[in-house]
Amino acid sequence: MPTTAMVDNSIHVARLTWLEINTQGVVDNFLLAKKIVGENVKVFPVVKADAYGLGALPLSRTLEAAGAPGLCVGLVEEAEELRLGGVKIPLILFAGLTPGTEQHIIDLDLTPFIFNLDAAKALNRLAVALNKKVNCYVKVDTGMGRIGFCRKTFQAAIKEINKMPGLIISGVVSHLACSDEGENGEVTKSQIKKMHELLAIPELAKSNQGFNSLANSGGILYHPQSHMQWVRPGIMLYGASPAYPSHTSMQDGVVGVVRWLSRIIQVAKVPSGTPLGYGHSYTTTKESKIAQIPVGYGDGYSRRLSNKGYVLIEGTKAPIVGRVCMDITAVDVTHIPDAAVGSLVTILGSDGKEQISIEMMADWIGAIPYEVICGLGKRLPRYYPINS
């Protein structure tokens, strides 16, 4: 069992399924992003959604220690967790401003994305009242079709924000919609062109501090013209390719960072013709040895893995049989003689010459790698081995 944990040990009970996060791997992927973009471009890791399910606070501390100049969060609550946990570097707030968060943004020293003038005015009023200056990024929609000022209203928005003495425009940001298409994506080329056109607006030149950003993981890896002054790596930090299946993490040079492990809690020999689990969706076709593993969809192990995919035991593939339950999953270990109660089970990661990657699991459930790791359950203990 792992020995270095960042979990609440007040109950002193170790679950027999857990995650091991390779913090050095996260740092290596951060350094890869830095190497790709060069010394003149800053790399701000994205740690929103609990660092894509792997633990925002411990990984933010790790990245801060590794030299990250700042971090990106999705929500004020996420920023508050990091500040309370001692993270000091700048925090960029993707979700922008919502009514009632203005005081928190100032107290937590956040740099929000702005894409709504009413929200900007509210923050400005409070900043002026407190004799503060708040750095912000103006977000523009260059083709994502999501949040951001549209190109037709962008110039007028800049004029208005320039009148707000409590706000400082640190830069302009936008988001790439199709960077996962790889090097020759026409949509990405169009977005880069539109971004440069918008940055040439005279009103912006008067106030923009020039710290502009467009590139996510796909932009970093495949579109050097999108790098600008700072970039925002997300999924590549956590061990998967943003362009899977056309690219793999290995092809991108990205290091895997998460292992999901468990232990067998029961092994039973059953005769041919034995139905298993809810709905009897699987029936043995020969005398079989069936192992039960204490992991299920309550932990984020998708029910879509029922009768699909496999785990690794003794370096050997053990197929999933029957439906994945909330707490238990059955696998066939007939062909693994040493499989017994207590045997180590690899759900994600490597065992001997075999590996189950985030990307493989995404394939099995018809999802994307982001969904796999963001769906990892809160009740899974996260361990951060010192020598990982």
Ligand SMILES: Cc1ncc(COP(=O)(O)O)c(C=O)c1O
Contents of the next structure:
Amino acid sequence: MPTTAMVDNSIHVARLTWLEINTQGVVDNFLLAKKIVGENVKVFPVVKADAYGLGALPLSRTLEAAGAPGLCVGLVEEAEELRLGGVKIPLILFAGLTPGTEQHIIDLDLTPFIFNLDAAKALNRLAVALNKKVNCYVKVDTGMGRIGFCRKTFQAAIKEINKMPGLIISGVVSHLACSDEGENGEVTKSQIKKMHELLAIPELAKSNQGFNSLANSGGILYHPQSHMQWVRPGIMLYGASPAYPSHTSMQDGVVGVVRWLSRIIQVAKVPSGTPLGYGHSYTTTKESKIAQIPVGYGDGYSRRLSNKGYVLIEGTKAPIVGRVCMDITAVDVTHIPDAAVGSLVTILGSDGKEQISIEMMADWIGAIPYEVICGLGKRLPRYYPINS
Ligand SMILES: Cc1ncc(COP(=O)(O)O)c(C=O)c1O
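Can you return the structure of this protein in the form predicted in complex with the named molecule rather than the form predicted alone?
Now the full complex is given, and it begins with the chain already shown.
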């Protein structure tokens, strides 16, 4: 008799829908960012929000192995996952310095953005008590209207931080609000100008280590003046353009990295006039062959795709018919003779000459590419084929 400890009650079946993430594509996009900014500017990939849904730990390991000097996360918990997974390079913490996180920041050896003096004081107190020095970046708001010291409070904040022996100002950072506007974007120009004005205050002369940063993907791709000492690409690493629809990933030279695949689990011939699915929102107008695929809004496949988008089967478009359910979506395969139970379904990515890009999916559901990949469901298995 097996002992209780030996009994494995978990279910081991492969789900018939999954994501394939091309790690080499992420590396190629990282190398593209490096090439654009040149060798004097460091590229710190942004892997917050589970690397925009594509898997923070495997992609962080990949990027560390590809030479990334550090990575950016949003939360202490995200940093913890990476440290537990063996990631050793510096981790920059964007907006995660909140009350109660100080001990974790020190234990996990994180480099936080400072955007609030009380939080800086608390971190400094702990650092001093532990006889440690914590590298940090002072966040300024040059026009994003989000977190950071503004022009009025910046100088006083630096005076205070200069008095905190536990903190080292590695640099000053800010975030671009409109880097997706064209190369001559006025907002970005004004943010770059403000950043330089703020960097010139005398209070920073001695304390700033001078590793300043402003650019996200849009800054990297369209605004060379924003590159400064280090840049923070997110979306371009994951295969979409930050400026879609005015730019596409192909125009930016960014390669796609994610495929979402599935297999048909049922095919049925139905007569003309058959209503399909919840709410009977679609009724066949001729004898039709309807395939069911095991994908739904429980996987992040938006219900807004109901009667709207399509998938690819045998390199042919198969339109979604009826409402997307939580676990199942129906597509019309009347015109695809080989479609059968087990046929491969491409939900995102290419099949033959056809392609469904993240950007197309974003259009279909009235979202932006960021939202499409961040919304990829947790229950979708993610695979990282070596030679994909
Ligand atoms: C502070 C900061 N820097 C960089 C990025 C990366 O932006 P993108 O994905 O547009 O490259 C983000 C993303 O939201 C961010 O919040």
